[in-house]
Partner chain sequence: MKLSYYPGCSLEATAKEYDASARTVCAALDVELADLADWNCCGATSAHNLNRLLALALPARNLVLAENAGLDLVTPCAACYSRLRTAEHTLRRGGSAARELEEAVGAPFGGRVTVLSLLEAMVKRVGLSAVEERVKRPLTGLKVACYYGCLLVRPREVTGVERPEDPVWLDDLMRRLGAEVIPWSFKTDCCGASQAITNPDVSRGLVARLLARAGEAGADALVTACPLCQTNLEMQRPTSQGAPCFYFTELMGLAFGLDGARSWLGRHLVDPFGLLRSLSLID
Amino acid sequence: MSEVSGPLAVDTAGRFADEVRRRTGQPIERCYQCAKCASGCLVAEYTDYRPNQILRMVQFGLREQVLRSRAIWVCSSCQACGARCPNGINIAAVMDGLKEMAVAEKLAVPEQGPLFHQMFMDGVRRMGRVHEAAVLARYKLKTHRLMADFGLGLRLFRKGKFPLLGSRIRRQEEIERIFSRALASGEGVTRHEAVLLPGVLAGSHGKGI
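Generate the single chain structure for that sequence, in the form predicted on its own.
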């Protein structure tokens, strides 16, 4: 976890916070740092900032630091943070909105977060749900890290966590409709970027696609 320190580019006019609020529809100004989201975050140990820190940085207008952070890409949108928030902030939706902004501004972190996200979204578009084995295989081929995490993958397979065959949802056409709407509403983004945009799902938070 990183400390928010050093020379920072601060948006004193609050434009960044306003933009995040507009994109996500979330009342981020209500966050008073109780840190319940951080204490329940399943991936907190792998992030550079905790969810409450991201919200505070948005409030402070630390645009570049937030959009370059690893935390927004490691977020798995499990909704634990939003469920624990006493102020009703859907933090997963905020994270998705921040991913959109990072991609649009070409500030995505140079690790593998955006690539994995693209693999994930491609899987959702094809089948309506994620087939973990297929996503993992494509990701490994793209990153040339075929044997990385092999031991962990084998243990998960033995426990039945990686079924070899995936399954499609019913009414697949509704998934395509969601993606088409996201593509149509993309503001100046390419088709590739639009497919990557988490906003395809951001608009569906809580709607049970």
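Show the same protein again, this time as the form predicted together with its partner chain rather than the form predicted on its own.
One chain, no partners, no other molecules: that is all that follows.
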């Protein structure tokens, strides 16, 4: 099979589509561009590509454009599209699979989502639960938004919505087991701890905010 090179290279062998299908269990090939997903997607107007376009780009093998897109991270997993797709494609699951791949291949832009989600999960790994105030403060610090949103944080604190201490679970080793099994799964690409945004996770273990 011949392939065109350059930024719009089309993967005529369908390798990317195969990979997405295998990873997500979704029948990518069935999408026939009715755009029912896009017409009910509330976030579509804020993104670079609409969900049907993402599906087409996957079919065409436009790997890099898909994995670098903002669309996959702005998807809120609302599941409206999947509920309406005439071909039974769970598009939110496709988006999740693409996010995993984007992170593993270091194509994701951290501020579009992965940075926050990693900081959140890092808190879960250490405590078994999330201390909302700590995760938010750490995230805001990292993205240099701490002072900009300080007033709001203070309002939440005054309303008793930001307790200073979070709770933690007792059998933390059971959480650690789940994390290590999950990170070791996924055909080598979901080991995000190893490949992802070095420094973010590595530097935060065992420390508070």
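As the structure is a prediction and not an experimental result, all values here were calculated from the model. Numbering follows the first chain given and starts at 1. Only the largest set of C-alpha atoms that superpose within 1.5 Å between the two forms is called the rigid core.
In a rigid-core overlay of the protein, Val124 has its C-alpha displaced by at least 2 Å between the two forms.
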